[in-house]
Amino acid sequence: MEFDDYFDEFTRRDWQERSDGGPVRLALIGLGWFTRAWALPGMEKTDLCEPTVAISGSKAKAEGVAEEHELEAGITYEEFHDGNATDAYDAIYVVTPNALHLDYVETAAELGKDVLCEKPMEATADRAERMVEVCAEHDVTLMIAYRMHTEPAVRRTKELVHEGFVGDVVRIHGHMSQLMLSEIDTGDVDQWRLDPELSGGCALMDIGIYPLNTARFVLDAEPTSVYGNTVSEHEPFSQVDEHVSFHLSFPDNVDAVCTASQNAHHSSHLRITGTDGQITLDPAFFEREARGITIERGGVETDIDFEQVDQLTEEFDYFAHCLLTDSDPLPDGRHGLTDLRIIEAIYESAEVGAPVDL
């Protein structure tokens, strides 16, 4: 197998065989410690895309996120839903906590703008599945925000797979900690994550997504059966799971391990091992990480060296690429809507303390 072309040009824009027009321009609903912090930041290095309009719960924050990017408005939520500034945006991007997507979403989908929102994209099923119906419903594109989709190193991984690399794929282990409470909100014990209602879980909704989305990607296929167990042992984690592990079920004998937790040393890896060798991503999935990549066969092991590349940005300029193309974004509506079923079985086999079939 000759690996050239997979690592010569390893951060190269597979996907982006041309991009005409532009910028895309964004307003971005939701302006927490992810929007400022990594987002915002990512947005403005885009080639394709351009941050324009800022909406928040509060005037002054949305004013404030605006002046300090040089944005053309800064609205509240109201101001959105009675359809303010809608001449500075094209699309938007959702932020908020996970509940409230679907409500931006109808909005956005009843103004013709298009979405790009960030996972997982609601707190159940059934709010996800109405996402998917009211953006077919006015025709805009509808896209879930899956950076592990255009981080060069999982695409470069996902072609070895397919090639054959490492063989007859056997297993996946994917894993993903934090210590939440101090790396998330300064400690805030009344964030939004902390709250069913608004997040529809936590280790699992919130970071546990990461090793199960990755392996579908990866392995282009779709788990057959799930098990699945939850731990909450700590305050404040009584309502919700503070850590997780389940199992999926692959066609072709093919397992996935994957664990979770918001209460454990910071961490993330996603190894696939097969018949002939093995690839391994170290760190995996945190945004401000430097990723690692690893591959092994025929009793040689290669530390892989590339140029990082800004998941976010790689992310806003595929939406953007996308719109301008006008063509269908992998990671869909309906691609996230899978997502959510499958975290719905992975909580009911916990709670049932069986597997649940698909």
The other form holds:
Protein chains: 2
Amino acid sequence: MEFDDYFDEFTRRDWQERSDGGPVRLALIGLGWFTRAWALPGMEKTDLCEPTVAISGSKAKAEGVAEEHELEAGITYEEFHDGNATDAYDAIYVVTPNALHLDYVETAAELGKDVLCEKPMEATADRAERMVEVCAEHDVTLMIAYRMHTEPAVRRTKELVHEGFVGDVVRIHGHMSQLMLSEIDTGDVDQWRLDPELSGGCALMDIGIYPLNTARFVLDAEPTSVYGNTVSEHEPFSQVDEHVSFHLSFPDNVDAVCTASQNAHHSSHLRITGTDGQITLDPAFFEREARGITIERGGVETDIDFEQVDQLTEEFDYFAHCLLTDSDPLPDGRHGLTDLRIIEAIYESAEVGAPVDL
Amino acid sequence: MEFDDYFDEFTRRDWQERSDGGPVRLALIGLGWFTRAWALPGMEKTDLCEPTVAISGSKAKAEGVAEEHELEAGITYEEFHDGNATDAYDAIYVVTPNALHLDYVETAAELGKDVLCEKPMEATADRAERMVEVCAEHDVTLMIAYRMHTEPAVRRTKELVHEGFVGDVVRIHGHMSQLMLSEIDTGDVDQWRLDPELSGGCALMDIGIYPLNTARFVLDAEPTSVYGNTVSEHEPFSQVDEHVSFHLSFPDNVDAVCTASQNAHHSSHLRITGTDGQITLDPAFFEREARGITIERGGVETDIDFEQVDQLTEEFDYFAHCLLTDSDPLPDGRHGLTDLRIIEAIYESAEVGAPVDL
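Beyond the form predicted on its own, can we have the form predicted together with a further copy of the same chain?
What follows is the entire complex, opening with the chain shown before.
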């Protein structure tokens, strides 16, 4: 990478070939905290998307959100399944509890609508696989909403790693933690993440997936074996993992050691140590705080300050761009399915107390 | 902790009850890079110690070092075992390859001399256990040279953790890496760390022991099971571990995930994440760079700059203080032996591909 370019083009959308076309009109399925606080405001700033339909279990809530954001329609889940308002949207964005994703995607695929689905894409790998199949059967695009893939801090890190800036990658540390019970879902939404039927798991499924997936993305490689340890200490977490530690063995002798907690001080980092240098993202993963980068090589260490992007805006425009250019998103259904297979292997490892090969 | 005290007494020697007495006269056994670059200069700055005898395989080298540092005598290993110059020293400091430690400690114990022995205390737990026994038999003090125990950054961190500053500790990350072949032992000393007979192991034994032991020290707890993965990638490391990842399960559901490498970018950190806050030491473990601390709690994050101490000076004065006050060092032989049992369990885990209980 040219020295100038790192500064001048830090936040460039290197994935973007064209900025015309669209807008892709999106129906938002699930109107919880994240949709209202992050997804809708992020979508309203995009170049290529437009939110047009709000879909919720409650007609009143759907219509309220539609009115507040000047959308074309607010409908219920049932009306969505019945094919209401299909003229008003081109694609859906699914933000419901994990175990409900598949049902909406099946309907969307049958309606010929493309899909952006929140991660983890489902509560089990089996259901995720069915999602991949149904989208293929109906020839609709399926993207999983890994916002780190379009986060400039992560893309620049991936570029530097692949250009050899840190030499051969040797070890990765990754972590994400928050006080889930007080930080998110304040107010009107039950903590469905505490229900294993709805979530499929908690610390690992909901936030451990960030260091896991970002390590896969930055390395452009898949782990071959995993080891995991889960803990449920306090009553609200009695049915799910409250804390998790996991170890990913990647090819070429690269190990990633990761931790996540839904009941610890808010913190996140990803540290990539190679033979020649090191890149640390800290904070790394939260949409609700500025990301930071520290780069080290040859005795020089520097902190990078950069103009922060809205991660949701980037993600939605990337999805729309894929649709408008008829190209496949990198985080497609198979990519998301791989995460679920890895996550299930980590849970299995924690259950049997031994590493699990993939 | 009082707010003022954190600032005013950051580098205070909270272990020190008296500063008179002594000096404790020390014989240095093994005159390699570390002894000459760090131990002797550090010892010369102490309040309570005085280096008096240099001991080496080469008479000329021993006498050369003795002359350069104005010591009372320079003798060979053989002369040491024969009881030469015993009037000139009160205790020994052992800095030879790991597998040779026991022989010198046995002689010292028989001579009634107290012992400060570098870590890891031996190449195997069996030999370490014999060292503990021989020192007990002859009623001499045995301290293992864990310089992080008297590093103010670590002591203040331990205090904050035990006062509940971070709440309940949830997860720990630890890492230490260096380019061993170019960073240390430049010149006149063979890389004995590459010889498993002399070292007992490399990445884990030599530097992985830092996050391992510092986690034990800060938590004041012992792991109950371990999982490890070792890698030997390049020819110089064909007989020993070049990189290691390991996972320590402590009581109260605290996990530490750690990595170390003898062939990666120079880096070290220890990060303690609790329910209420986080403390990060970075750089953490190298004597040859300033340590740093970042403290987070309640939405406030601060970097602590403090007057750096010479870690060797602190360690030697602590050892001398224990002798002069007839008190037991915290990092005694049993403490060091525990590390070797943990290390052997990690190597066993890496060998069998499964976690090992302790």
